[in-house]
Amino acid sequence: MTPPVVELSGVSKTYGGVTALAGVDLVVRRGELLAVVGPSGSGKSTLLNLMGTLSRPSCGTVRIDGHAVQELSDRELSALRASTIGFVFQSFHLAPGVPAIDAVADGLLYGGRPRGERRRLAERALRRMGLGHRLHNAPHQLSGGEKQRVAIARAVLGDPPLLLADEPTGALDSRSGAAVMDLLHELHRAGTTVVVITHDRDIAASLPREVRIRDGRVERDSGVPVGGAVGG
């Protein structure tokens, strides 16, 4: 059977004594879309980080499509999370002065291939996110919406099984912040598997599933039933 792509067990984090995370289980299915919600300090970045393969649990386990994080080296680490994973953050994180397709092209700088092909495939992917005019344009060029949606390009550049976006309209306007949305429902529909980290309840809610956190904690998880676990 297939592995679920996201799973943890009894998973907790500590740093320097203070728990960030605390028994943790979560397990995300392929093919789902979900919100996990939570106040500023509940634990929800820690959760992100970890799914992301950018931290290590203290205790529990953690599997990524299928791979135990706590056996991987910092080099199998790597090449899972560059194979598996996309990240989009609030803060865009692109280059300034560097153009579209440039930093799109980018994300498959350590895959081997080469310039010509990683910009065509950029150059295919901003066209999906409806930026095939702003190929040639700086960060600064860009709107808010228009960056995040570089930023997805780069993020799904690989087609990895799983996307993580952390606030992704957190810096947006409203209707921005919509089309945003809209665009990681789409990359829903055609298969990917995407986990939206958000305080924004309204977000949340418009989600098929909700995870909320509260001081480390899962607090409700609507695709769970009372009593039950997620089965993989």
Contents of the next structure:
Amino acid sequence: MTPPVVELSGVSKTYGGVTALAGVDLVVRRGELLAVVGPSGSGKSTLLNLMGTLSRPSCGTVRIDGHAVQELSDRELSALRASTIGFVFQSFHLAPGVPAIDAVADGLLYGGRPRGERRRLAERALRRMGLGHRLHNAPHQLSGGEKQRVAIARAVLGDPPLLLADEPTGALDSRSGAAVMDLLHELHRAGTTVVVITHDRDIAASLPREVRIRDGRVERDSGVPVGGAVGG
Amino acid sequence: MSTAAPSRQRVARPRPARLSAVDVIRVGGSGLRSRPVRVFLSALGIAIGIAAMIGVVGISTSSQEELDRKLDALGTNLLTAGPGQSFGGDQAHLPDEAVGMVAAADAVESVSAVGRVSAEVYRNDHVPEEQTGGIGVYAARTDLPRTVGAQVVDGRWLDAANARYPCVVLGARAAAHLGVHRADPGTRVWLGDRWFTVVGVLAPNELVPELDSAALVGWPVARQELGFDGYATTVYTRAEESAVGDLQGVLGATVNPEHPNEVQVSRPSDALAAKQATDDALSGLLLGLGAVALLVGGVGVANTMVISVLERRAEIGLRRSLGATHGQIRTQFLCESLLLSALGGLGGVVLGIAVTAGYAGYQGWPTLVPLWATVGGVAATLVIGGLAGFYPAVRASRLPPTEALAAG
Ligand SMILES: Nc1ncnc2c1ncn2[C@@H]1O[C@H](COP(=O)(O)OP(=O)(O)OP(=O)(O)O)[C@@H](O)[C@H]1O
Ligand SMILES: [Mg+2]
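Write the structure block of the form predicted in complex with the partner chain for the protein whose form predicted on its own appears above.
All chains and molecules follow, beginning with the one already shown.
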């Protein structure tokens, strides 16, 4: 049996005196699609950063794709992110002036694949996101929805088992947001584990699982729906 | 938990991949491409420093090369001997037989001499007496040009025939001062209260510049008409190249065996080289100024890099989320700094060579920029780029990914 993609047990995170997370237990199994919701400042982004190994817990254990984060060096965590985790952010993080295909190809820059292959995969990922006609456009020539789709293409072109999205629709109007959610659903159907932070109740309700955070604790977890958790 | 324990052993620890050299340079260059104006300006700072240094070295090397070529052409084997002060302090004179004694010495190729005549030369008989223009009148032996390498640009040199008659050959500066452009039978100058016909004009001669402002007349006519005492005041000696040093040591005794200390011996090519050496002191100063400019350029690069890191925190966070290690972030910014200053360095080398070529061309010198200066200049910029980029790069790599991402 393969290990869960994400396994948090007793995880806390404090910043000086501020407790952002307090004793969170959470297991995300391969192939899940779940929403993390909660009021502003409740610790959602902190949780996502821990799942993405961008920060380490103050106490408790974080296990990503079977790797115990506390046992890995910073270099090893970087390698884990390169191979296993894709990130999508509310602000798209696209460098000005860089054509979509190059921005996307950089998603695999640190994965050790040659440039030609990266660009080939980038083109494929952009086509998959419905952006085949926007390969050579710079960010300022793209709409917000298109920019977020470019960012998603960059996150998934190496087919990482885990995709973490922090309010991916937060900066988009409802139509572009819906298009982005459709893409995430499609990635989920293709086997990717997707964790989405959202403020949008409708979006949260439309996902198979909903984890509600309040004051750094898991307030409610709709749990693993029957049949939805069995990945590979 | 029980399911996790066995799985831990199965999973290999993740290993970061290496970036290829091309990718390192591409990523390092990406930060430059997006800010061309800033890159241009901070590279310019480096370029000015390098250009100044290359220019100074290039110009001094070119002028040295020019001197070497000149000395090659003029020869470094000319010695002059003249009367110094006698022991009693009055003006000494060389013995009558000086030229003959030198000619008989070993390793001497040719000898000639001039003797100062106490007469003045004017353009015509109306010019006031004090306006001599610094032109000296000398009696010259007819074999002088061969020994000193004098070139006649117009007319001809003195020979056995016209050396008896009031005929004069003018040095280049003397001719210009007297307004003589051509030597022909109608050209006369007022010399020693009588008319002398200008039969020749000499080319400038850097080895014996005293001849440039001389009016040279024949030995016999000087004695008969101008009250010349017949004593040589400068004996010119061409020696075999390998024996010049030895001959220089004994020339005084050869010229005047009775009072060798009264003879002043010198080697004109040494004077030319010494002039070059004084220029070297100035070059050192300019080189120092270039180094200061380079240092300031380096500070500019450091400043640009610090700002670049501050502005690109979000990019750093993104790259970390994509899997960049500390080291890869550090390498990126170090590479960016190196590229930035290398750009300035190459620009500076090109600029420095252009300045050298321009100045040398203007002076009529050959252009010569030593390879060590070019290589050294580029190497210096790389060192500067490395130093300037080190601190910003380390800062960038230490930035926690979450904080960096929060900045965007
Ligand atoms: N780097 C930090 N230093 C200090 N406090 C922090 C830091 N990051 C987060 N916090 C605090 O931790 C708490 C949780 O923050 P977090 O960003 O996870 O909230 P969030 O649920 O993502 O909120 P939002 O919906 O507004 O994005 C907040 O009180 C925040 O002020
Ligand atoms: Mg947040």
